[in-house]
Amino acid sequence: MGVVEFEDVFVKYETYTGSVLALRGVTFSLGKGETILVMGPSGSGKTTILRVILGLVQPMHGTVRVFGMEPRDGKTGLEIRRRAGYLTQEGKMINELTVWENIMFYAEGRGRRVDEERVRELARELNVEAVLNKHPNHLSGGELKRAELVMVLSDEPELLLLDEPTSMLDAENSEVVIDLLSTFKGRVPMIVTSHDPRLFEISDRVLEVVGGVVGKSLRETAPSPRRDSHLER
C-alpha cells in the first residue's frame, strides 16, 4: 500500500462561467520514501492534487487513500494534515507574529513539540535565521518562502507535499532549497509541483499533469546522483 493513492480521480469546480474540471481521471500512488515531481502549466491541476491529498478538496467520482485514510472533512482530514507538512504558494504566516512565533504556533496547532535547536538548525542552512524575529511583512518574498519551509520541516512530518518550494527565489537560493530536500529524500516521501527542472535532480519519477490529466510519467527511474551545486555555479 502507497502513502497516497489515487485511482480514477476526477474533481469539479463551480466557477462564474461554469463547471471546471480540475482533474480527470487521476491514478498514481507515491510509495514510502518516493519523491514525485509533479510538473504542467499554470492551471493544470498540480495544486489540486495537493489539495485533494490534505482533504481540502473533494473528489466527485474515485478514491483517494493517504496513510490508509481517506482524506474527508472532520476528523480523518485533521490526522492526515497533522501528520503531513504543506508548503503552499500562498504562504500561511500570520503578519502579527514572528517568524519564530509563527513556528510555535503551527507546532503547537498540529499537536506537536518543536526542537529549537532543529529549528535554527533548518534557519541557518536556508540562511534565514537572521529573520527568526522579523515579521512576515517584514520580508522580502525569497525569506518568506525559506522561513515558511523551514516551518514545515520543522517538526518532522511523514509526508512532505511542496507546492511550487523554488518560486521567488534566485538562482543560488534555489539550490540551497533543493540541497536541503536532498537530504528528506528517502527518509520521507514527497509530492513535490514545480515548473523549475532543477528538481529533476531529487525525484525519483517525474509526472506532468496537463488540462487535469495526468501524462505518461516523464521518467520512472531513480535519477543519477546530484552534481556539486557548487561547482555548476
Contents of the next structure:
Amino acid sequence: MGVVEFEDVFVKYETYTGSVLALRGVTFSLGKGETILVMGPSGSGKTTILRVILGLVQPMHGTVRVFGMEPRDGKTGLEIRRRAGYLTQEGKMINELTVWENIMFYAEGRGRRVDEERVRELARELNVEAVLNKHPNHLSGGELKRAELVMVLSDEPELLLLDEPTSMLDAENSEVVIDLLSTFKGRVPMIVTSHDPRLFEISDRVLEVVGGVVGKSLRETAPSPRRDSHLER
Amino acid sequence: MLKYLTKIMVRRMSFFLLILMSFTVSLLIFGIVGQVGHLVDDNVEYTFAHYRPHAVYSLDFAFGRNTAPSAVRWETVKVMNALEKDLNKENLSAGFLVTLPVTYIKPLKIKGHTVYFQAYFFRNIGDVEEFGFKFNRPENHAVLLSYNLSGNLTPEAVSARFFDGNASLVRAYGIFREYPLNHLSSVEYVQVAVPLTNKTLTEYFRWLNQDILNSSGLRVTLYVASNIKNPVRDPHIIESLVTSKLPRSLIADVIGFYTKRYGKGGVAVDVMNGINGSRLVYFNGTWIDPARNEEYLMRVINRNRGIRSVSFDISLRRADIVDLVKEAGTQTVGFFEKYGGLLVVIYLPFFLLVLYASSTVFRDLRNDLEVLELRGIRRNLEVVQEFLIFLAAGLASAVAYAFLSILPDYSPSPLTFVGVTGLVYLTMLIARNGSTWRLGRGSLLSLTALLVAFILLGYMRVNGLVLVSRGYGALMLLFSLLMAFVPIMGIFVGYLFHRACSGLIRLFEPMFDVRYYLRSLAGYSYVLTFSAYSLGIFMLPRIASLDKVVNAVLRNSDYMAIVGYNGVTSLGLLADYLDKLSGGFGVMGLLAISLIFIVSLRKYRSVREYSSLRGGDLKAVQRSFLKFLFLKIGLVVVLSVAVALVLAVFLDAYIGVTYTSGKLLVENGRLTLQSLFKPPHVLIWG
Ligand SMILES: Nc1ncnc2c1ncn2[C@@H]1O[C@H](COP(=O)(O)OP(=O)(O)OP(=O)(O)O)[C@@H](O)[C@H]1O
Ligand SMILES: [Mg+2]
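Next, report the structure of the form predicted together with its partner chain; the form predicted alone has already been given.
Once more the chain from above appears, this time first in line as the rest of the complex follows.
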C-alpha cells in the first residue's frame, strides 16, 4: 500500500461563471520512499492534485488515501497536513512575523520540537540565512520560496509536497535546491510539480497531466524542456 | 503559541485601527447619551445666559401731590441704586425702568389720530438691556420698544411731539414677552424708553392729566428686571427664590431707604405685597398688621404727629425663569426630536468606520487562517484570536467609558456601557460574517439624487408648508418620504467620503513612483476618511453660523411668535453643541493624521534601509517620500474641506426645511400663506 493513493479522482471547482473540471479520473499511487515528478502545462491540475492530498479540496468522485486515511473530514485532513510538508507555489507565510518566527510558529503549531541548529543549517545551505530576521513581505520571490522550503524541511515531515520548488529561482539557486532535495530522496516520499527538466534527475517517476487527465508517461518519456510563462518569470 | 498569535495581532495596523475606532465610537455614544442629561443642564445654562428678563417685579409708589420732576427723579434714582446694590450682592444683575400709568398721560391728537404714548425712563441703556431688549447702537438713545400706528404716522413724529423735536429713535428687538410693555390692543400707541433726566421728565410731565392727578395723586411704577447670574437647576429652589426671598429683600431695601431718609421713627411704610397677598405697615422696627391692629396703628400714628406715611405695592409681573427651568427636560426631548436626523447624519459615518476597520481585521484573520490551515496548525487558534479581537475592542470601549466617567457632567450608566459595547460587537459581527461591505451603483445613484434633492429644497427654503401654500399639496407625501430618508443619508455620506478618499489616493498613483507607500496606505483609506471627516466637523461651525438664524428670528417679533421661544433656544443650543463638539473632533482628526504620519515614516525608514543596502539613490527616496507626505496632507485638507462644505450645505438645508415657517390661513376655502419666515443661509459667506 502506497503513502498516497488516487483512484479515478474527479475534482470540480465552482466559480461565479460556471464550474471547472480540474481533475478527470486521476489514478496513481506513491510508494514509500518514492519521488514523483508531476509535469504539465499551466492550468492542467498539478496544484489541484496536491490540494486534494492535503484535504484542502474534496473530490467529487473517486477515492483518495493518504497515510491510509481518507482526507475527507476536517480531522483527518488536519492530521495529514500536520504530518506532511507543503511548499506552496506562491510562497505563503505570515507577514507580521519574521521568517524565523514563522518557522518557530510553524513547528510549535504542529506540535513539534524545534531544532534551531537544523533550521540555521538549512538556511545556510539555501543561502537565506541573511533573511531570517526579515518579514516575508520584504523578501524577493526567490528568497521567499527558499525561506518557505527551510520551514517545510525543518520539522522532518513524513511526506513532502513541493509545488514548483525551483520557480522564481536563478540557475545557481535552483541547483542548490535540487542538491538539497536529493538528500531527502529515498528517505521521504515526495511529490514535486515542476516544469524544470533538472528535477527529472531526482524523480523516480513522471506523471504527465494534461487537462486534468494523467497520461501514462513514465520515466522513459523524457519531457521536452518547455519554456512557458512560468519559467520566463 | 499565544506569544506568536499576539505578535501577529499587535503588528497588524488594522487591529489598532479597530481599537481606535471602537474607542472613538464608544466615546461618541457615551457622549451623546451623557449629553441627554448634560443637555438639560446646557439648556438651563443657555436660558439663564440668554433669556431676559428672568423675573420682573413692579413696585408702585404713591407720590402724593408732589409732582416736581426733580423730586420724582431724585427719589426713584435713590431707590433704584439701593435696590441694585443689594441685588448685585445676591449675585443678580438688575435693570430698572420707571414709568407712569398710561392713563396719567393725555393721549396725543395728531393728524386726526389719537395716540397713547408711554415713556419708560432708564438711568443708563444697560437697564433696558436687562429687560431683554437688543438694539444696534447701544448708546444712551431713546429706544423704540413697540408701537401700533396706522396711516403714515411714524413713531418718530409722535415722539418728537412729546419731547420737543428730539426724534432719533433706535429700534429694539429681542425676546421680550410683553412686559413691562402694556399691551394696548385696538388703540394706536407708541412705547419708548428714554433716559431719566430732569429735562426728559419735565417735558413728559407737561402731558400729565391734571384731573386724575388731583383725585388720586401721582403714582410711579418702578419695574425691576432681576436676572440670575448662576444657573439654578432645582425648580423648587428657584421658585422660592423668585416668590419669597427676592421680594422680601426688595421690601427690606425700600424700607431701609425710607428709614434712612426720614429717621427710624419718622416714617411709617405701608406695604402691599401682591405676591403673598399681605398688607403690613412698618413703623419703628415693628410690623403692624392693619387688619388686626387698626386701633393700635391709629394710636401710634396719632402719638407721633408729623411722621410721614409712605406706601408702595409690590407685585411679581412674570417669572418665566421658573417655567423654563421646569421645562428644561421637555425642551431637551424636543431638541433631539428636532435635530435627531441631523445628528445621525453627523455621527453615523463613524459607525461605518468600525465596520470597515473590523472587516479588515477579520479579512486579515481569514488570510492567517488559510495559512495556518495549509500547515495543519490547530484550528482552535481561530477562537483564540477572535477572542483577543473582541476582548480588545471591548476593552477600548471600557476605557472610553472610564474616561467619560471621570468627567463629572457625563458619567454614563453601566447599562449604557453594556448597550454601547453590544452595539460595537454587533457592528463587528456584521463585518465578520458579511463579506466586504459595498453599496451598489443603483443605490449609490438614488441616494445621491435624494441628497441633492434634499439640499436643493432646503437651500430654497421649500418645505411642506410652502408646498401646501403654493397649491402643491400632493407633493407633501414625497416630501415626507424624503425627510424619512435623512438618517439613512448618514451611512451614505460616510461611504461617499470613503470612496472619495480611496479615489483620490488612486489619483496620485501615476504622478510619480510612490507605489510602495500607496500600497501601504490603500488599506488605511478609512483612517484618512476618519481624520478628514473629524477635521470637517471641526471646521463646520467655522463656516456655518447658526447665530445668523437666531438673530433673524429675534429681530422679527412676528416670526418670533411663530417659531417660539423653544425653537430659538434649541437653535442656540445646537450652535453651542456643534461648537463644543468641533473641538473634540479637531483633536481626534489630528491624532488620526499623526497615526498615518507615523505609519508612513516607518515605511520610509524601511525603504531607505532597503535601498541603501542595494546602493539606491537615497536622495530620490527622500524626495519622493516628502512629496508623498505633502500630497497626503493635501489630500486630508482637500477632503476635510469637502466634508465641511457638504456638512455645511446639509446643515443649511436642514435648517431651511426645519425653520421655514409661517401662518396658513383659509380664505374663501383656499389656503393662503399670510406670513412666511425663511431663515437666512447659515453659510458665513451668503
Ligand atoms: N480555487 C479555484 N476555483 C476555481 N477554479 C480553480 C481553482 N483553483 C484552480 N482552478 C482551476 O482548475 C484548473 C487547474 O488548476 P491548477 O492550479 O491545479 O493548475 P496547475 O496545473 O497547478 O497550473 P500552474 O502550472 O499554472 O500552477 C485551472 O483551470 C484553474 O483555473
Ligand atoms: Mg500550480
